[in-house]
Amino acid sequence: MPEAASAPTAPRATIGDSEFDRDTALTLREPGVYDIDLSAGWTIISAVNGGYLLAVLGRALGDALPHSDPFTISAHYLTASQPGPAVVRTDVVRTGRTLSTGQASLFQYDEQGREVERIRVLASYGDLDTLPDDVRTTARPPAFPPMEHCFGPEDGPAPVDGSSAIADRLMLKLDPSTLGWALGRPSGKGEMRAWFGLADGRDADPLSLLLAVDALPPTAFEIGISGWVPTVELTVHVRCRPAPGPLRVSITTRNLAGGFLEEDAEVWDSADRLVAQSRQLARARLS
């Protein structure tokens, strides 16, 4: 009898050609803005996830400056953002040999038909290749097991009601120790660590890595806290274009007070080079 035929398999999505970057696409309107239709594939519950955002607003910024890389960018979240048409505006503030800065906010309308501010952004562009290879550090990849030993939304009795949107698009296996909140017996440690990759298959470059760094479970949840942790500012620093390869990233949490707490994020690339840093202020509901 001859053997069954093997499915075939999905091929790996590239950079430039993969969901990501069709969902991040903008269409030029006249010089410094831009449209674009956001995807509802990138939802956590009803709000659009602010990594997504900021790399929305990334790639408007590295369209509008002379330099295509993000070297830095802070963005602060005003309101919350829907699925649907929104603008972006760009404003070139400096150009110059090594380093561009420019700022960007995306708009959408409200219920009323008024235009309402989502996110400002102030960042400043270089290009990644020209940077030297020296590097002098005391930061070390984060421990923690291997893929096949940590676990997905995938591996659970079902998903977390409201964020299967996202999670369909993400590649993400979590360090069991820092599972507890899915067990109903959160640490109270505030980390979360995971390898972090797309779902497509497609490697990662500076752009995804502005969706890295927030596209964890917060960690808030192994603090004993659930719910929504809405981000009030974000700023990441990108350190090096990432080798292909899944990521490792690992977020901690040191002080929730007044309802506000921090998270800085780490990333580190198939090559153990540290890629992109980041810190947000969130806002905790404790109630």
Given for the second form:
There are 2 protein chains.
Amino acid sequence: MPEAASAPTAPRATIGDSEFDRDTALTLREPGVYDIDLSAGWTIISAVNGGYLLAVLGRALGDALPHSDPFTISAHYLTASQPGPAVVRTDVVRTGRTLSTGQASLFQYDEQGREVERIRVLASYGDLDTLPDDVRTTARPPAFPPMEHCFGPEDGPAPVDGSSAIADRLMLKLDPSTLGWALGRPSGKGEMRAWFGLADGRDADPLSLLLAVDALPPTAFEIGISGWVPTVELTVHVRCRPAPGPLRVSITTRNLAGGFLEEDAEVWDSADRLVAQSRQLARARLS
Amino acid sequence: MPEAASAPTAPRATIGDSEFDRDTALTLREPGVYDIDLSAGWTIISAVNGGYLLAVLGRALGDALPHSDPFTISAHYLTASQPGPAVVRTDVVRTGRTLSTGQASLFQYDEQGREVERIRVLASYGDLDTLPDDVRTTARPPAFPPMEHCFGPEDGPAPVDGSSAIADRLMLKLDPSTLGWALGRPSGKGEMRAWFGLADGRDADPLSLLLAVDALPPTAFEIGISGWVPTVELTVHVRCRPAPGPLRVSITTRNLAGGFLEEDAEVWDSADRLVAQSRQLARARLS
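With the form predicted alone already on screen, would you show the form predicted in complex with a further copy of the same chain?
Every component of the complex follows; first up is the chain already shown.
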């Protein structure tokens, strides 16, 4: 599937001219209000991926606010989105010199054409390129096998449901040590790791990081829980503009209790920079 | 200072009748709108503690929503709050059977009496008592020295600035291994751990957990950064109703870069349950 991965000589899409950019493109209806046709290309079974939806809202806020990069964005998922028409309504909460804060909601329409809110987001934006280079992180990249030792949907037994359209748009190579669930032998550890990219070869940017943190199979699979794990809330911190090349995404769950679990994601770029951190609260049917 | 800690026989305040409850009490102005006089008792130097403010907003949403317990609450801090009059305006975003989502903003007044927004919050509430007991957490409580081997402001050299009113309202006993900064020898590790309670002996509840996650000295102090570390955004997941008794709060920072850092907090109760997880993005002056 991922031409970019299997044939380095294939023409690579670029930031601004790629499937991801076309499918998150918004049409300005009036100041702060944007129309979009949610693509069916980012669905898992029939559900629209939450990271793709967050990227759509993130793009709207980057347009509505004086700053363009999401530094911290929190989304509460209200109702399930469907492919098709949607409207994003933004609200500028506060504009500052280095940070601006905004709010955005994505709505779709019911049978009577009334707006139904799908997601509400609160975010603070800045300019990543103005940040000092001083880095004192003690975080280290997780141990990853080389990409050629990892597995994607095209390597079958499909670790990602083959009926998921999103699989065709991602370059996802899962660490075999987090693939036990796909073989009926979940490790019992709440870990999921994968090399991540876009199938058309588009490099990562702050908006695609919002997709990357929610694009892996649920860690719950490795804990032995199958079925739907809907996101209640997802917060992403973008800490650095990612360097070109594939990303490494590491997700861990430490606390599954009372029918809820957290998913902590770290995204590392090819320059070994921790470019994004996220945490989501999701529901899991304990069984 | 903390009578409850130093004299177990002293009368203990109770949930609903304590300094914390009185200082977060709201007066209903009209449906969804609440007045409050922000107490000077929860200030650090002159700044009102962000966790106290989050608890005020959390209490308002617990009243405005059909569910009473914050499951996940995200706050973006816009402008510095001052002790004194404030108004909280809430908005019910969605009500569901098990979860309801709401938004709230805290405003204060400028010289002309115009409202100035201090904080905006988005949160999903539920009922912790209805959650199944099934716990599959792999998280383990952090290693903590016994409370009598930890140090509070009353044990001087004051690890918490003695001029901070909040110190008189907290039972805070810091792990000596995270106290190097107070002795001019920061460990260089982004860790801060403390036994936490309320000075008047009030037990913890979901609202006081919102205070607990933001009540320790900044981890930046142990990284060798002094001075102000203002919170940009703070998200708290409340995972379990805390058992009576002191809490253990463990905060870690792994990524200080570009003038920002994250603070991840875990709160453990006396029954060894992970009752809350939080992450904040804060600014740090790199020097």
